[in-house]
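Just the one chain here, the form predicted alone, laid out as structure tokens.
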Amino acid sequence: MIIAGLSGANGLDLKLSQLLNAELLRVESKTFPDGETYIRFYGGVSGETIVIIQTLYPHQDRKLFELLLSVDTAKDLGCKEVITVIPYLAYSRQDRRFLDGEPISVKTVLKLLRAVGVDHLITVDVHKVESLRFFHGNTVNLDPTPLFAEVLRNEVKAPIVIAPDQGALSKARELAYLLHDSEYVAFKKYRDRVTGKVVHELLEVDFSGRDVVIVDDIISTGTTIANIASYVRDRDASKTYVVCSHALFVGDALTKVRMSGVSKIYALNTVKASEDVEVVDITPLILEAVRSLTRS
């Protein structure tokens, strides 16, 4: 096996390689000054396993398509075959037309990568599990919750575990259950389509002398957070914590969130975190599906 780490690798490549005591491929990537990107491998991968760790945040489209080229190299190279990991998959939130004329962007994206020639495709907290459907081959979504409860299990002190919408509600309910079956919540979000403006529901709970957890997958503007931190603040809470799978924190909202009363942020090394986020290691798990791929 060998293990090939790309530009938005984040040092998963050389931890997972050392790990499984896997060779570490290096690859090279650059752009040209016309801006058309270039990758080379520095070492044979003819009739080998390898597995090509890309994640797509920042410069998704640059990174999407520095993968492409990597994994059709690789076939053409005459690998085995090619597990891809990426631990962000950008595109994920357009899984459906929301307004006509639409693209389903993963669908786009996850076509793309099974035609180069992906074999198996590992991923991290998707936005939707189901999308993945469009992806013609093996898959693996990896649910990070477990690792985030361990973390926060000798913490935090009787938490209310708070999902943004209800698409964050079978997360929170599972981390809920992983703290001590504590309690949990959702908020009702509803989205302008056309501006973007979101709206909050707002929940009737004693928040009073109590941790409060937010859960959620991404973390993009921060907006949502901020305004669900301020609101449990505001009704006495204790410590807010907020864990995510992807702290993307476009512009200033990691600022915008922690001036919100936020205590922690727990997010997973899946894109290159911020300073001031204390970061779960994805790579155990990764591991876990690796192997169970290769014995299978």
The other form holds:
Protein chains: 2
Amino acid sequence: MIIAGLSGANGLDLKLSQLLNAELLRVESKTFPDGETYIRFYGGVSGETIVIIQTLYPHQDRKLFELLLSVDTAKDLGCKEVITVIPYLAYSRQDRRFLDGEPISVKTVLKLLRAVGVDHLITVDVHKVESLRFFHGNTVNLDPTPLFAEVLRNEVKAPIVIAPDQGALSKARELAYLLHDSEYVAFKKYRDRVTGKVVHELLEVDFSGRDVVIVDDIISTGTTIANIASYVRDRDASKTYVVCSHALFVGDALTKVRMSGVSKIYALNTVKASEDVEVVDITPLILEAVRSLTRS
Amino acid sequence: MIIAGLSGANGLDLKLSQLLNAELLRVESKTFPDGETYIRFYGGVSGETIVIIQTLYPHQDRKLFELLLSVDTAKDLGCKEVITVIPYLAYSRQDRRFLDGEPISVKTVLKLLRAVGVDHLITVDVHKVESLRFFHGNTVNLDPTPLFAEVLRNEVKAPIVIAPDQGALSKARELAYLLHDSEYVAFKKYRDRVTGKVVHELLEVDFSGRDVVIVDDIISTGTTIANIASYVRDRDASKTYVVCSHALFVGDALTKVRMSGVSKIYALNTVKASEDVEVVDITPLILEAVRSLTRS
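Would you mind generating the form predicted in complex with a further copy of the same chain now that we have the form predicted alone?
Next comes the full complex, this chain leading.
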């Protein structure tokens, strides 16, 4: 087995190769003066299983094309099979046609990955797991909730776990269960059919003196999280924690979240972490997934 | 027939729809705050032949993904067939493995276009026409040389037409022939096997008092063209013209070319033209290609 990390490997390639005692292939990745993406493998892959690691943020389209180019090249060079590890799968939120004439972007991404020859796809906490049906090959979706529960367990006391919308409810339920069977609630969120805008409906719960854990899969602009954090602060919650898999933190998102009274933010290393965020390492789960795929 | 222009349509969509008297579909194209590309068709395409126009420069990977997303969506929405017009096909210069472990990027691009359902591909003066074999569908490669000959014919007197390398020789030969059967020569250019760098070997021709036309398919950094223009200026050439299909002009390329003593630059509108370049409109050739594809 060979491990290859692209420009968005985020150090996971080195960790995996050490833990698996597998060869780490050197890959050159650069951009030409005119903006074209270029990669080069320094070493043979013929007859091998290659694990290619690439997250898809930031610069989603560039990182995706780099990955497609690499997989196509690995197949051309005669590798036996390609396992791609995509810690953060971009476009996963555009998983259906919310409005007429829209694309199902995650379907397109998964179709392209299959077209160049990806055999197995490993990803982490994809926005909706049903989206993975668009990939006509083997998929593994890693659930980081136990990792988050482990770090939170000694820190929070009888928290209320909040899902920002119904989509995150099962995640909140699982986390609450792992935190000594705590309480959990979901905000209501829906997309206005006409304008396409997201609307939040708040709920009435007694947060007074309680620790709060807000859990979500992706934080992008941070507005949702900041609104909820302000809401519970206004209702005299004790400490507020945020737990998220993919902390994109676009623009001033981190400041926005901090200003809303959040004590601590836990996020995975599926994208490059902002400073001031507690990083929870996803490597153990990826390691287990790669092992089980290559054992069979 | 429906015409749809994406963010890189460069005005060709409007022109084509008028000339073909075909519906121009409104397409929204934007980038989300986190960097994800989004498109939306405002209008039905079911049962129709749709012509989607998108050049692939600048921001090659973003423009490519936008195109792939659009074609996949058009097919999902039930269109009968997709004709894509890609005036400038990015990645066409990486058409073979120059060095071990490199990708054949143009193959990957063409494979992806086919995977989402492109039926017919129309492009302009692709770097090497053999590359189009990687697309397993119908392809049309438009030759702009007659258009250039038309604008040059009354401007240059008995010119020497220069190809910067052997790859551009047939283009120089054709242009020279159309310019009253003028003289043509090629510089020698090769890629060093070890370093991968491009080396030029200059030739000995009497340029004194002669008009010179340098012809190439793509101008990127402009270094090659500037070197040749300086070379012929030092040998007392009269006026120097540059003719190129795709004027990318990266960074200070235009200044570099101007400083080397070039009088006039002619370029197609396959990419957004820099100021100070004489634009030769490719629309008539695209029109003809679309007509012949839809007649059959």
